[in-house]
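Only one chain is given next, in structure tokens, and it is the form predicted alone.
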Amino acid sequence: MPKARPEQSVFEFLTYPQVGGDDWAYMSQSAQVRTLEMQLLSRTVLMDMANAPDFSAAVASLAAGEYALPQGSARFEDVQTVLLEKRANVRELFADWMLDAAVVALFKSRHDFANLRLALRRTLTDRPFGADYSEEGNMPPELIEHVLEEENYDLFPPYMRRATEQAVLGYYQNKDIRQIDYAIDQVEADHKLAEAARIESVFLLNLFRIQVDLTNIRTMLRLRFADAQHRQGLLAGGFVELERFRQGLELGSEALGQLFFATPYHRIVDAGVAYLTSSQSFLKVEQLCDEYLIGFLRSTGQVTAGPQVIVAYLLMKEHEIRTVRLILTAKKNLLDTKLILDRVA
């Protein structure tokens, strides 16, 4: 029978870590940022918004904003088309603004692992996933399948050539497409990791252990929930130790919150556990995940000047598109009002 606990992680914060110190240097671009940081929706808005009793009507509450739509125009594809220019705004204003280029770049190797894992399915199971490709990265979709069909992975920047490698190597074990997911996923956070450390910068170090972690948490209750086999997924570099996370999978539901007592993330474990158990659904899981993301990156308001002013901005933006996006799919899909709170309150 496990253990009630593994040996115990001593964390240095009670509720979030260290967001560094000030850098004069970005004194402008903080205070511009300041002034938009004013501008991102209220809560009021949003559950405005998911409350409203249809999509028409959720449109209609964001008349008065930045979102609002053309006169007379209220359909779904108007909508997409306004978040993908907001998006696309907030990403070059970071671009602009943020005067590390090393930065810049590790934010865009978002987009390259995005599009690797896309191009390394279609490529390795000859089945046509599509080509949704993004155009952020810092390497071109097109390159990136002319690299991958003429398997020339020189041609790539190392951590997408060791992201191929590796998946290559994973997938042709079993032809487990799962693999590549894997794969890419650990190499992308040990990029990011690295990248953190050599930048020097605590905020990002921080900011990418925590995903690491709530990666982990979703990854758990998920592979609990299916009552998988396999024990892939979890991801390493995170505060959390991940003997934590494997025993996890092995105790009673009742036992998690206990587990996770001594970190961080108490709360988001038992209060999404409990809602998965008497709902059968991820939506509190994933509510909590990114409660806990946006308080860390709010936590940045410490700081008079700095780049964790501009990528705090980046992400919290990116997350309110995400949700005003989701809130208005549910209500066009016609969702339970109360599914929707559970997921966005």
The other form holds:
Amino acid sequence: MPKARPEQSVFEFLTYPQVGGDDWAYMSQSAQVRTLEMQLLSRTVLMDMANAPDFSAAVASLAAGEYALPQGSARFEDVQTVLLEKRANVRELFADWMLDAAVVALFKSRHDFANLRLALRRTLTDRPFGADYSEEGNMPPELIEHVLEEENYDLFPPYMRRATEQAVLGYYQNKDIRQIDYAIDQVEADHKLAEAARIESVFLLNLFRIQVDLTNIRTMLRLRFADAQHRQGLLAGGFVELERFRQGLELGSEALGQLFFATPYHRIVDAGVAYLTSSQSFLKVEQLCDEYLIGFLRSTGQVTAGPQVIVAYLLMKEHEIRTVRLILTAKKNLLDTKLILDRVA
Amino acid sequence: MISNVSATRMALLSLRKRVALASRGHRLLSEKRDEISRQLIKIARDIQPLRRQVESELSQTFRRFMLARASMEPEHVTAALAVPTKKFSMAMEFASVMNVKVPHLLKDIEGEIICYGYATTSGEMDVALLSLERAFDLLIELAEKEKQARLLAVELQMTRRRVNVLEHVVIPEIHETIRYIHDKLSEAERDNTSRLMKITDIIRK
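Which structure goes with the form predicted together with its partner chain, now that we have seen the form predicted alone?
First the chain shown before, then all remaining chains and molecules of the complex.
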């Protein structure tokens, strides 16, 4: 892994932070990824899908690529199955290619946190444990069930234990179910940042810090929209200091752009707030957040070989799968094309 | 009616009482019919914009929810909505409108509708749920008014049928029977008079 330099501040880069240097151990894997990157759906295909007159036509525009359905089949369930298969495949490929097991475990921990969130919500509110958990994490769901039943959190790895303890503590303070999510989200962000620092990956560190910032921007706007006071929803650890987001909760909409002017996110905030005010919708801000993250991932193009290339491919592929699902869902439910374009364009 | 009647003065008196009662009933039922119609029109006028508003809110909820669900990972959607925090209970009271028991719905809603954290969920989910929350109140009001309208419409139909039966069947039939009895009694009276005159003639001769 390329060694991390001391942490950059938000004022030290104009658009995207640094992605780190080359790691020639990943030469073969990077070459394979570069080939696969050429198969990612182009903007033209996505626009064709969005502008298709109906669901069948949108599915038909995928026929030439890897998302092609079996002949004659154009049911939404089939599409959903194909998309889930593709997502599982790309995650398997990622695990195969990545030489650093810690990075694979780090990305798998996303599923552990998702499983833990669902399991804790059900356990703490005395609901049945259920069977709809992801099998792609580091910990099997049965083990999570066993640990929560026994209330012996020592059997969890440290990040899961910390998340569980803080979530339980948060929940019992005022029996607010959202405290579970806030605690898990913060521990997840801390865990990712700490692991990225431990394996000394400047790319992962910057990636996770950007993700925290983008989450905070969305959270700030959502808190303002719902007129909610849940400031615990803001996550620490991003490039932008928490105080700026707290200030953003107090200010009027017109002052938000100015507040974030010195950060690389000012365009997201400006355009997102304008769209939110005019359309009462988060489509634009979510689209701009995705666009910014994808822009950062694309900047790994300057790296010839390295783990950054593989991580970027995994995240871009997951984003592509989500976009395809979004367009097809919208087409299936006869939603307005403008809404789709606002979200994906 | 006529075939079963015995043409007696007692029957005539009884029928006259019945026709007076039926006319009074007819008048009262007509008034009831007019009042129910008035109430029904008033409710129908309220329902129309309310229904439009509810449909628009629900369609927005549906649209937003679809977008949110599609842009989130399926496991995050499951986790976010697995444990709802909004509690909803409803009781029903009955009020009387023109002797029709119409329901009045009393709702008890507590808790916040947004029941998840922000990191793994879409803002469109918030918009969908807040829109659904707004639609709740309107939806209950609409349900109440539509039920009232339905009950009043049934009552109106029944009342109109009663008024029509009284107006076009019962009262005319009683009048006809009265006329029949009256004719019969008059005929009997004339028979009697002519018989007496005949007897008088015979005695005089």
